[in-house]
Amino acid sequence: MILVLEPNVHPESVDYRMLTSQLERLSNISYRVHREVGSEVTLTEIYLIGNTAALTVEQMQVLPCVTKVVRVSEPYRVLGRHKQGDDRASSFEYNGVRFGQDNLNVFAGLCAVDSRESVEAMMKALRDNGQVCTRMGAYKPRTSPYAFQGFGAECLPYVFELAGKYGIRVISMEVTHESHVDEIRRALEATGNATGVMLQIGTRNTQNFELLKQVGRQQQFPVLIKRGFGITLDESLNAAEYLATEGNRKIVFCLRGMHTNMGDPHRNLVDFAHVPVVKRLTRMPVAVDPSHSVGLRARAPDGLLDILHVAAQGVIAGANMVLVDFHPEPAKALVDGPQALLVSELPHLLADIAIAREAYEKRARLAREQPSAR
């Protein structure tokens, strides 16, 4: 059971103390408090843990400070979209960019940062095409210990400096160790917080539970978590729940294809039909990563690249974020060059995504007009 409290309630207020005093008297029930501190409003939720079946919504609704009571109906207690009375937000804002289940952001960029020149070419193209988000890999976990694993902290200063120069507001950047979060924080401070970072938990680390806990405990940066490497959707959603239970609710869930040879010749079996499933089960915005799903620049007879076809599948299913790999010279890319689009192809990608998004919005309007939707 979740108790949603009045906005800006203070932990030292008389009413709040009365509330917690009454909660402490509940038999076989403990509670956990989560506070979301915004620039103007602080939101507080209290999670009751234990045998709450005997508690009625009505008796909890009259407790001091309580404005709403939500009965937990999904296994994802914090992030779940519960059936009774759960109209909590399915969006958040970070560094002037809104992430929600009802909008769409494109993160085109370098899978791995390999030079200042590549970064600047990408940032300039993004600005020229009206984009304020990108993906930039500084830390790259690799299957082979001999493969390039990213420049790490060495490249952060110029990545953040160039982001500020070209008006990029959010960079999706994978971390593989808690120390990387500190390195990102220090580099941002050194560049005057020229941009913002969305920490990315890659598919190999989706079940690195200690990393999930550490990243979840910080609330400075939002988190994008990818579906795990060949594990079920439920297991991956529970990984996102690890982040949320530690305090960070600003989470985007990313589908990136399932690791199986059933997807051959693509790199992974595309799982974008799960976009509406994740939105139905949780309140997280949903991202898709067509580049790592397809893994090559194959082109269909209709002239469209497979990556564009797959990106459109995700968008027309309602995806809220698209991550796509680009590089000025894919043949020279140090990571995943065969799947990278040319920087000159960015306008085509954006126009194609806009067509798919328009189709999704028309489909959603049509569904809302049906008698069964009322």
Contents of the next structure:
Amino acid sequence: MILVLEPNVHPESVDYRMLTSQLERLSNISYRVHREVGSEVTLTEIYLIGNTAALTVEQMQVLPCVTKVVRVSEPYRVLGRHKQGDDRASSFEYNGVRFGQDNLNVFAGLCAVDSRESVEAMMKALRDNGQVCTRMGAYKPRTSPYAFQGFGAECLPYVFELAGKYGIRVISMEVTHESHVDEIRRALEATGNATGVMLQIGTRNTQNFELLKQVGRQQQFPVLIKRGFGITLDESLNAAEYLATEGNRKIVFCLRGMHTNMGDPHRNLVDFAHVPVVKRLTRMPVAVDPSHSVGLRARAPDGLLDILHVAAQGVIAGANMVLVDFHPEPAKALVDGPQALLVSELPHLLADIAIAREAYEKRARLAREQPSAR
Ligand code: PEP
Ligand code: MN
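Following the display of the form predicted alone, present the structure of the form predicted in complex with phosphoenolpyruvate (PEP).
First the chain shown before, then all remaining chains and molecules of the complex.
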């Protein structure tokens, strides 16, 4: 059971103390407090654990400071969309960009940072096309230990400086170890926080529970968690719950295809049919990564690249974010060149995504107008 408290409740206030002393008197119930400090309001939720079946919503509703009581009906206690009375937010804002289940952000960028020149070419194209988000890999988990592992902390100063120069507000960047979070924090501070970072948990680390706990314990950076490529959706949603239960609620869930040769000739089997499923089960915005799903620049007879087709499939199903690999010279890219779009293809991708988004919005409107939807 979740008790949602009035905004800005002070932990030293008389009412709050009355509330906690009453909770302490409940038998076989323990509680955990989650406090989210925003720029304007502080939100507090209290999670009751134990024999909550013995409690009624009405009984908890009248306790001091409580504005809403949500009975947990999903295994994803924090992130789940519970059946009764759960109208908690399904969006968040970070560095001036809104991430929600009702909007769409495109993160086009480099799979891996390989030179200052390619970062600048990418950032400039993004600015020229009205974009404020990107992806940039500094820490790359690679199948072979002999493959390029990313420039790590060394490239962060120029990546962040150039992001500031071109008005990029959020960079999705994978971390594979908790120390990377500190490196990112320090490098950002050194540029006067010229930009923002969304920490990415890659598909190979979806069940790296210690990493999830560490990343979940900080609330400075939002997190993009990729679905594990060989585990069930439920297992991946529980992984996201690890982040949330440690305190970080600014989480985007990313579908990126499943590892099986049933998807051949694509690199992975596209799983974007799960976009509406994740939105139904949880309050997380859902991203799709057509580049790592498809993994190659094949073109259909209609002239569209498979990557564009698949991106559109995610967007027309209501995806809230699209993560796409680009490179100024894909043949020279150190990671995933075969799936990179050319920087000159950015306007086409954005226009194609806009068509799919408009179609999705029309579909959602039509569905809401149906008598059966009421
Ligand atoms: C990536 O986005 O750079 C990446 C490595 O993706 P994934 O974890 O989905 O393989
Ligand atoms: Mn990649």
